[in-house]
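Presented as structure tokens, the chain that follows is alone, the form predicted on its own.
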Amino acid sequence: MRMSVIGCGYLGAVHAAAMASIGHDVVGIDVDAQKVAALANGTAPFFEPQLGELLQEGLTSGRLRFSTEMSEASGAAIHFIAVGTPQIAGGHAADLRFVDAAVAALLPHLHPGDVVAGKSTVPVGTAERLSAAVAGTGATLVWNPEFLREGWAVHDTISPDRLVLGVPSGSDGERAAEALREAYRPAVDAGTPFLVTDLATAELVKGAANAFLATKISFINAMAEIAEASGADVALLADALGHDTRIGRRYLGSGIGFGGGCLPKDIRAFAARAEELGRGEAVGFLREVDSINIRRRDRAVQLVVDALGGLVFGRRIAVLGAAFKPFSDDIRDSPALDVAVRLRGLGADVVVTDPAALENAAAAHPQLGYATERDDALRDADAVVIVTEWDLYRREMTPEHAGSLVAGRVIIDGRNCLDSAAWRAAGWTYHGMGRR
């Protein structure tokens, strides 16, 4: 099948390199020409395991290309449409103008049968707007959300748990969801679920699923807090809670916080929406979701003020992450990279290392020390703060190397990865958050 792709960023790059993989052909559009001759070349853009290969292998095929003209979108029998959605300047809302232009430069290019199927985040209501010109054209427009968590997008887009399609009533919406349907093949073959909805119910599922997850997280941390007044353990009750089959443990690790591109601006979004829809108080509670997530980075900075004595000025601190999560270079609203800067504004001598967001992390803070190998940020600190992690912090780093490097052996453990009973054994002061 024939496809295109507008929007070769995070989620529009995987996208046409897993479509191609399957079988498609497919070219992906974007009007950043350094973007797209990178993509061309076979280099992605970003850090995403897999990604590089499923470039090269469709890129040799022939069954993938990259172009800056829209006008390369003819002739496709599906164009799916995965521009950014970024928060509003000055407010809580989504920023639609790069959805409505790839909407509106699509037009021309498209034909009678042809389906649009738009895959970012956008609030409800937004392809119900768009229907009417995009019906002008004879084609039809659906929605298809994406699911996809950064460090396993191309496996959630080639395997992925389920297929959200929202399709407007009538024959032409059987059939763009069956246009749909065998696009997706592979995985509707394999028993991915695939389920047929009204047009706004896709558009919720995105922002409603964010805002769970979201609410999951700043929820133990919630309990994290009141872990740490009363004495508790918040990994054990997690781990008690997460034995109830309709809790689950999955997201319910503490720590500094969620990040990133997408869930902290999509449950912004989500509840200005809903304000706009007369019903912001049906998720009032996301405000508080939003407030819980934010203390977070707030405690882990009091932790290592409080470790170091209550004065940080002039001390060494190793700060081990920058991106959001680990498998990422993702740095947009990054709990490590929020706490290292507000570290640095006390005064601290801070130096931090990641795997693979340190040129992001020096573009966006050039006022931080940076260090490319692991060591070297552990050497002669006065304390250690695990903020992503890593495999390289969490699993490959003993506390007995690291003790024989650090001026200090103060670790603040921002994430509750670590083996806190090993790293005291080893003459350690472990803080984690809302542990013992």
The other form holds:
Amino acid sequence: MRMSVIGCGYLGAVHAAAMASIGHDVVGIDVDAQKVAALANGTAPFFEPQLGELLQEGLTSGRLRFSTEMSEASGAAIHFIAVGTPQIAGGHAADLRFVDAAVAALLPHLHPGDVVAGKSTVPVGTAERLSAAVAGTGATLVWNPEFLREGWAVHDTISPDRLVLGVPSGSDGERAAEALREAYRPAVDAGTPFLVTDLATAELVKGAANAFLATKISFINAMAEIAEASGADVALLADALGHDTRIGRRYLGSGIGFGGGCLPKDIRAFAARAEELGRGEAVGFLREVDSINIRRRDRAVQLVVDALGGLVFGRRIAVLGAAFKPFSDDIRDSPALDVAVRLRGLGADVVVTDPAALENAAAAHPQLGYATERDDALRDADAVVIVTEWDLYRREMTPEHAGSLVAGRVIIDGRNCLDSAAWRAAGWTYHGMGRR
Ligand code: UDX
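Given the form predicted on its own, corresponding form predicted together with ligand UDX:
After this comes the whole thing, all chains and molecules, with the earlier chain placed first.
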């Protein structure tokens, strides 16, 4: 099928490359000429495993191209809208200006029978609002939320755990659903659940899924607070809870909490929209989820301060990690970098290292010290803080090797990802988050 993908950020670039890889003829369109040039050259403008290979393959096959010209969308059967919906300045709601601009710019290039498929995360009601303008061209607007995780984006796009599609009622909606079913044929044939809903439900599924995941993380982090006060161990608690199949162990990873370009802003936008709908009370708990999350960053900083005897001023601290999670160079709302910035604010001599996100971190926070190599960050450190659980720190760093480099064997495990017994046995003072 011929497709256009409007917006070539994390979501759109991966979607365009993935659609080409399953045999479609795809044009990715973005207003950012630099991004388009990089993509057209086969270079992923951000770190995402497998994306580079997929881009090269698509460009070589001729099935994938990129452009800054919206007119290039003309002739495609499906137009995916994949632009960003950041948090609005000075508020919690989603800023929809990029979605609105993308749809407005696309309108003159639509033909009767085209399908416009929104993938961006939007407040419920957005699709309904945009439908009339799209319908005026004879095209049909549907909503097809994306659930991909950074670091797993290619896998999640080609082999999603479910496909959700909101369509308007009537024959146009049915035809559009058929078009999307065809677009995702390999996944559908492989048995991926394909749920067709109304527009509002499809928009809500995305918000609700993110709200649930964030709640699960903050739940275990709230238990970490109780564990800290009672002498229990939250990591063992999570293991024990996780064996209950109704609960499950995934997303019960305790530590410095969630960040990134999605969960934090999405739960705030979800609550803001609920307020607008007069149902703010129903999601009042999301405010707690947010505050528990932020409290964990305070707690990590406090642990470092306490571990260094109450004062970090002038002390050298190795901060292992800057990305909001491993397999990503994304530092948007990164709890890891926030901890580093706060320690620097207290006067510590902070040296941050990260295998992928260092360039982004240095551009955003030039006041911090940086080391490209992990061992250079460790050298002469008075304390070590793990804030992103890269394998380089979690699996490939032994307490003996790290101990040979540092000035003081003090480690704060902000992701509860280390074997505390092994580190203690090697003479380290180990502090976990909510762990004995
Ligand atoms: C998330 C959702 O998973 C995805 O479905 C949605 O489409 C976009 O938002 P992503 O932002 O890539 O994806 O990150 P995710 O893997 O969900 O992790 C989010 C944050 O939660 C990270 O900072 C991570 O470190 C943290 N996290 C995750 C925990 O603190 N504990 C956990 O157990 C899991």
